[in-house]
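Form predicted on its own, single chain, as structure tokens, below.
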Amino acid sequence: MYRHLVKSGRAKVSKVALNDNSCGWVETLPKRNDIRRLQGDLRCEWVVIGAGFAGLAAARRLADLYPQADIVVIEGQRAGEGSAGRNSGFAVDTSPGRVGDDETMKSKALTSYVINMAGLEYLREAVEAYGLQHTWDGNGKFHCAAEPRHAGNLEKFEEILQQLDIPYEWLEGERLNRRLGIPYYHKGIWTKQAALVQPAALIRGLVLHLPENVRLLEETPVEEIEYGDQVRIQCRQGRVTADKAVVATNGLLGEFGLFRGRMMHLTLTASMTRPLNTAERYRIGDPDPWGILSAHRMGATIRYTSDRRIMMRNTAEYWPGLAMSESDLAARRKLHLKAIRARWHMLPELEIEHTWSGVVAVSRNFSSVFAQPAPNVLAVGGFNAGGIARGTGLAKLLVDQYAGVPSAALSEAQKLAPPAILPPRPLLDIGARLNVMRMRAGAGRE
């Protein structure tokens, strides 16, 4: 674990992620009404900022090790109807990322798939004891390619499951399209143990579930933190003053005068279409639920889902603005129904219902934010487009760490060197549109 000392100071919160309204994750669930706001000033013991997989992970654990602590959860919008609810639901146990044959690679994916798999677990047993099943498959996902250029990534990504003994299935050819449905992709790798879940869902249920010396202040954007012996949280409607603190506010970190200039964002954007009828279902071969992340950086993530829709996400851009306008998400749907239509070609009348942005939180050496900036502060992010498994994970170690709870996931987890520093703008904006020009253009069929 690094320490990135902040004993006292004041930040000014300017930046908040402004979501559209059409998320088909969250837009296919009943509406809420039960929406608890801050309303004037309140003492706690600790304060979690940030309700995404990652902060209801850290009040989860503080739950479990301090029963007696008043706990206070603060969310600038309604759990699950941001970040954490708008991302394509792959809970990841592994995944070839910066993959290589060196030790340096294989000693980062396995630490890698240690955090994950910690998540998972802690995921995994809150979805069963709270009966959230009807929000997880945990039947594995796909890396898939659909061009023999891009095959030789999921074979180095095969070393390295073999290396460090992590079971998966190779299918290609016909095997692979008749799981699938589509005859679209050549090669795959089916890794087991990751997890496919309805995310917006998810934190829902897990929201309902909260313990009972939790209480979660929603629509409660944070206006000012103040850090020093105690943690002061300014909002619109109030003052939160707590003793300690947990910030878990992902690639915002930086606005909460923590880690700045070490993380950028990506907007993504996706589209669902509506659930296919009987007769599509069969024209497919009614296969079962599944998941492919591409064989290459940029290449499509796809769920077909328990409800029988198609989600595409194919885009992902450079946008210091973060949120998309109508007209930006309209230009995106076309791109999303075209790639539907390339490999659901059978299916001409398949139409999208939903289409919706994002954003991820990216560092330059893909590392993540795993410290303890001061005495009461711990703070977690940088997720890498892997934030509900990593954040969970991450998240829950953190809080083992400072309760004095070993293990060896929290071994791996302190081995993390801190997120690279990032070249100032607008060196950075135009790094970045580049980089990500470059990688679509390889992209390809993908």
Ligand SMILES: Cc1cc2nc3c(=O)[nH]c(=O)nc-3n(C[C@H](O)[C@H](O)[C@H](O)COP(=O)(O)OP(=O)(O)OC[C@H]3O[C@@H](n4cnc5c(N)ncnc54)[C@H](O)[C@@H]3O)c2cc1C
Second form
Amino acid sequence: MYRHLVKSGRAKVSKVALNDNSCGWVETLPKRNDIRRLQGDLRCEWVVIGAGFAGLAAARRLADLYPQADIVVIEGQRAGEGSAGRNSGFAVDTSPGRVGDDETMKSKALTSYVINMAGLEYLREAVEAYGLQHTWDGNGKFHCAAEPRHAGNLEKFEEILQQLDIPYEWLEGERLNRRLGIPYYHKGIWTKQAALVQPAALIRGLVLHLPENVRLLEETPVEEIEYGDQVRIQCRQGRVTADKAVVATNGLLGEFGLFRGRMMHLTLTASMTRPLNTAERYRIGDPDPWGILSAHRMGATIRYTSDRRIMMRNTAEYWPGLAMSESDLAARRKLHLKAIRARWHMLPELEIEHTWSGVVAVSRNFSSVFAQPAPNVLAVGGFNAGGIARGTGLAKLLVDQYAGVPSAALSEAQKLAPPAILPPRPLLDIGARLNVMRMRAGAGRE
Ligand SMILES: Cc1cc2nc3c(=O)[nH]c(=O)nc-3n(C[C@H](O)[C@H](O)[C@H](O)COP(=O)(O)OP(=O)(O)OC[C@H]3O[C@@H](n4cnc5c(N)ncnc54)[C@H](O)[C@@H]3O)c2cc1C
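Could the form predicted together with the named molecule be shown next, to go alongside the form predicted on its own?
Shown next: the complete complex, the earlier chain at its head.
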């Protein structure tokens, strides 16, 4: 034990994410006035730091398994204002990013799939138990290629789908155009087990239905943590002393002295239009809502949402800092609008209402943190752009591992290698920038 934990046992947190009120998923929800913050000092059995998908799954699972325990979740912003509420809302079963020809890649694809399915199942249970169906569309997702040269990636993806026995269907030509309401894509695979969510609404639903023995304290940024027989957490408003901790702060685990130098951030930006009016909906054939992931890894991720807005995310950058300024966002908004106009040329008057940025935590070997670095500390994070299902699954399974609850999914999670060490700066900065530019260059019309 005590691996990947800062040697001094103490870490000062210097980077904290702050909400900039820009994210369309958050801003279109009713305002909240039920925020509880830490006031003074507090003692509890378990503290969970971070109220994203991972932190909330860990808290829910702890409450399932230890109904008598006093569990406190600490969140620096409001729950869902971090990446958890800023993402594109694909709760994925599997994705072509995991495609590879050799046996190792195939076994990694299986591991990812099993973890994702554990997360999807745990979320689906909550959606059904708490009546959160309005946040959830369980009809799968599309992987599409606009250019025939990228269709080969989909064919490779099909091999994995067949091997893992994952239900899918091809859509091409007129049938695909009609389903989407746009004559843009050449070919697509529809995988049917994934869900499309309104991520901020789903997080809010989970928060409103936290088990009785879980207390959520928001707008309570942690400034310092000290590991030992007890975990001591210094926040701006007071101190929390806990017997045990789950640190679920995603790409900021390093700030908590955990897995330092093993994860970096990529910054993504997205925009959302106003809802289409009735005439516009019928002009495109009134399709059902859908979500497209690109056949090219740097292509656009797009949603046609259940309230008939278009969400476009087509940038990924190596960016200093955790947020972008209004003028940086304005430059990305132009790229989003251009990509929307290219696909919906029949809707020239459609305008964007919201543009936001968010970070994803990436490691060199695309692995995630799934660890118990000290006897009373669990750490989970670093899910690339797939943390809705993967983060939920891994957080739940990590609590299962602690509690000694075996499952086939837990055995798969235990196969994950820790995130590999990143090169030192400035080598990292140069390498990461070049890599992102190189990948983007091949995306073409995707
Ligand atoms: C634009 C965009 C699109 C994406 N699209 C998808 C997608 O379609 N599907 C998908 O699965 N994933 C997607 N992702 C990735 C996904 O959002 C993340 O993988 C997921 O949110 C990770 O969940 P988490 O709970 O680990 O972390 P987070 O959601 O980042 O939660 C961590 C929490 O810890 C809190 N925290 C950090 N430091 C402190 C501190 N000092 N004190 C207190 N609290 C602290 C943060 O405020 C945050 O709320 C996308 C991400 C972005 C940015």
